[in-house]
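What follows is a single chain, given as structure tokens, in the form predicted alone.
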Amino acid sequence: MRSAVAACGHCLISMTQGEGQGMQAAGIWALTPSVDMSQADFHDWQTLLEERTGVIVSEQRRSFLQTNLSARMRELGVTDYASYYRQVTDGPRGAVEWSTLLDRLTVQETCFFRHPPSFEVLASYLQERLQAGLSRPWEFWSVGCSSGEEAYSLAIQAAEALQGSELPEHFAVTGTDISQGALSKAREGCYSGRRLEQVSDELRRRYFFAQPDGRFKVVPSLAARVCCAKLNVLELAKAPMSGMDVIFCQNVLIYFRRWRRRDILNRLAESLVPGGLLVVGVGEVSGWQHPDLVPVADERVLAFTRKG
């Protein structure tokens, strides 16, 4: 969903970029009217997408939903709603149809770095652990990474801090999502030099390669540090992530329940090492607690350590 759903919307089926990048993902179907969707193909799709991903399709992205399945629909030549859900829901067929469907309602729409504060104290963090001692290497979790931004700002992140010491690459990253389209973006590793707005000249030469058509390449030692699987946040309870040293799950939350996001945290603090960081986005949870959980005392984040 930020995978995972996930969600940067990181890997998760963002409702954030409106009609518009809608319009844009139908292509040349955009220019024929969109089929009227009834209230009661509008709750069974509602229905659908919460099951499957715990994403919560409001009635103000309503037409964001109608734009693009209707699209999809004049790709495949069905004329409603009702007979595409069938076919999406109709056993190994419909679970590939769903595949593309959801890369469809995916916005992968991040950037390197994406909330400096959060990298701020990361940075700070990771410090202090190198201070204590590197008896293991540091395992770094992106929840619902999307196209791979945050994963390798991550391993940026971890090569930096650990840049001069006897172990520079002793950091392995993690990035999670549901969207296989997403991922297999994160896994070739090239990017826009827009989505490197926030990385300094330095940091670029460093770990990056110009590519001939003005896109950026991730340089292969910093690409084996990072691995890219797919996962639903809803499935976290049967994933094999744990004793993870710093997890990352911002704008991921804010599509869910607020039942289902506690449930999601309390997940990933279980997955916490002893003296693990977690950083949720900025407003995307208010009144959770955990009681192996210690609030970092920065204003300007949310984020956790685990006891211990």
Ligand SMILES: C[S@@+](CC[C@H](N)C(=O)[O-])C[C@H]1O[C@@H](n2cnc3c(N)ncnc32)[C@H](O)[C@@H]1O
Second form
Amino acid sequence: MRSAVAACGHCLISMTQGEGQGMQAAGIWALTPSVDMSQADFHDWQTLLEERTGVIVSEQRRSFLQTNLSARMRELGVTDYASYYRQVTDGPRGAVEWSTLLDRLTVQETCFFRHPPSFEVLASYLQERLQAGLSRPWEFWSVGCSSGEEAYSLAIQAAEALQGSELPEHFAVTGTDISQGALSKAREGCYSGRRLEQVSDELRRRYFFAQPDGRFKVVPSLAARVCCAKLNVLELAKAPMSGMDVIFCQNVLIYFRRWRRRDILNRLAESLVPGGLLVVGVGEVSGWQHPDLVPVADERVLAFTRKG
Ligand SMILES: C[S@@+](CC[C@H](N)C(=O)[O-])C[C@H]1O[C@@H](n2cnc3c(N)ncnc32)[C@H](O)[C@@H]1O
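Could you drop in the structure for the form predicted in complex with the ligand? We only have the form predicted alone so far.
Full complex below, order starting with the chain above.
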């Protein structure tokens, strides 16, 4: 990730490109001063964010929280963090504002075929599954799908694997995320060329239409196989997600506490069919094991298959 340093009024804000996207989305990538945040305010907001999303804002990322909160407060004309906190936690009205704020506080950076070795492992896995015979449609799940690039990458990989078979559309992909803003973009399925850098020209021609505005839209036949839904990974116990052949959960758990990562991964493992594949971002969890899972023997990836 590139890093941007913005000099601002009375403080120096350092943020990553992904973290700055909320401000860019709001069209306020401006060097306006953010309101100072007291330790008590920081603690309240930190706790709220972790309780509701699992994401921890460490002291090092305090400026990220402060910058994005104060940008939204400026839009609303709210001058202090405590009042805004009360507004966001105030019943159903607060829930609407929370949903807007969430888009600013979550890192949604993504691209097609992010971490190519994970997709190479997936391609070999699907070839093996195909050789074993297709009994029912394959089910894929992109957990924390952001604006959809990972979900459509899975769909492309499945379509490629099944190309020439008797059942070329025998797959479905579900993308889930906590952010409604990200899910709207995923449903639109229209991307700038920069997001498609890892997509070969051949795949681009096969699965995208060039739009008059220079962007690329996913072709309807592929889009029809992808469905996106709101789901908080802290609430997996309530989710009807089971019988998955492939689950990708990359770059979602990095800001979560270790015990939460393990808890979530245990639940994902239970959502896999016997023989199913779970792919996690490299370095996102260390030393985690599940009695039903076997690690994939490829040191470039963090992936597991379910026994059976
Ligand atoms: C950096 S993006 C990762 C996108 C994609 N998986 C990838 O690897 O490129 C992280 C996504 O996780 C989502 N997220 C964060 N906390 C979440 C939660 N508690 N439940 C579901 N999604 C969450 C964010 O909204 C964001 O879209």
